[in-house]
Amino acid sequence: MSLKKIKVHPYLIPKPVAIIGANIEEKANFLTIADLCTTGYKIPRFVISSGKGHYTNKGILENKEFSVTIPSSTLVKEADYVGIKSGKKVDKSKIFDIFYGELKYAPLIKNAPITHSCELVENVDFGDTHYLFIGEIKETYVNEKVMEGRIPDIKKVDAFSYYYDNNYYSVGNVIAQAYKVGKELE
């Protein structure tokens, strides 16, 4: 096999695809990105880079709060118009069914199979182009039908992740067994 250098970019693959909330005068505003990762599990903490020009940032640095969702595939239409339409543009309160926990300003979506509320505890701004928000996880509620003993089943949660060719794929298929196949080497 033989590689081939080509442009310099960011090749993480899958990319998942989380919705990110957040109240804007007092009104819920959705954004779909796919640029998160996880820190973290005794303090469990979401890195999102948004890019400086969306409208939900706004509500985001106001009140230190946003949520992230993780849509099921039968939400792609949905994650996929709030991540093609501004908020400044259009209002996107309506699109999802949603609530609050103990976090007043983190709109959470009811029919996703996973959704966390957040609190902002830094934004990381490099000067350019993104910000980088570093949110605690204060509550997480799961559907109950993609629950398996005391954790999602990734198969039920029907996530999918986004990739540089415009497509959203699916995600869920079970390849070897982690902390396991890594031992077939010793």
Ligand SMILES: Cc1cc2nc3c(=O)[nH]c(=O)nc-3n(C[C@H](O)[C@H](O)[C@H](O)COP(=O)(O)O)c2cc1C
Second form
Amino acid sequence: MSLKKIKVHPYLIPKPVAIIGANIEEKANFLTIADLCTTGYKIPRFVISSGKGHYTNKGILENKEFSVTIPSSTLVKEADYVGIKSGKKVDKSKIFDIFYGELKYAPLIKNAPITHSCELVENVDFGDTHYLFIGEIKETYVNEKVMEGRIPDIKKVDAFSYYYDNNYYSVGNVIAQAYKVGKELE
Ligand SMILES: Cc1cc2nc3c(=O)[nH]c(=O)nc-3n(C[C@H](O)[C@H](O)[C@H](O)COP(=O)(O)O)c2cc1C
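The structure above corresponds to the form predicted alone; please give the structure of the form predicted in complex with the ligand next.
Let us now look at the entire complex, which starts with that chain.
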């Protein structure tokens, strides 16, 4: 295979789609984020990259709390909507069926397979376009219907990813066993 050097771009494939929630002036607001990752297990955290112009940032910075929800494909329209409309212009508080857990400023989504509440522990500001919010996960709620033994079942969660061709893709099939298939090269 010959490799072509192209313009630098943070290609990450696949990119999960998550919905971030925060309270602003006592109202829930949500936005879509595809630039996110997790770090740590003992102290589990989400790291999200949010453009500085986003309305949701106001709530995250003021209350130091936010939610991270993994939507299933049945929520694709809503997930797209909160990613194209700003809370500065429209009221997005009624788009999802919401509830609050222990964190009173992190609106959680009831009709999603997985929803987490987070406490903002750090905001990394490189001084350019995006904030990097690091949130410690305080609570995780999983729809009982998607649980399979100890963990959520990937097919039942039915999450989707965003791709640079501006389409959403569903999660595919098992191709090999993790922590095992590599041993074939031993
Ligand atoms: C599929 C998708 C992924 C997105 N990913 C990000 C992202 O990772 N970071 C970001 O800052 N904005 C992202 N956006 C844009 C925001 O979700 C969007 O601008 C949103 O309307 C901001 O809402 P707010 O102003 O109410 O906070 C994404 C939008 C879509 C549709």
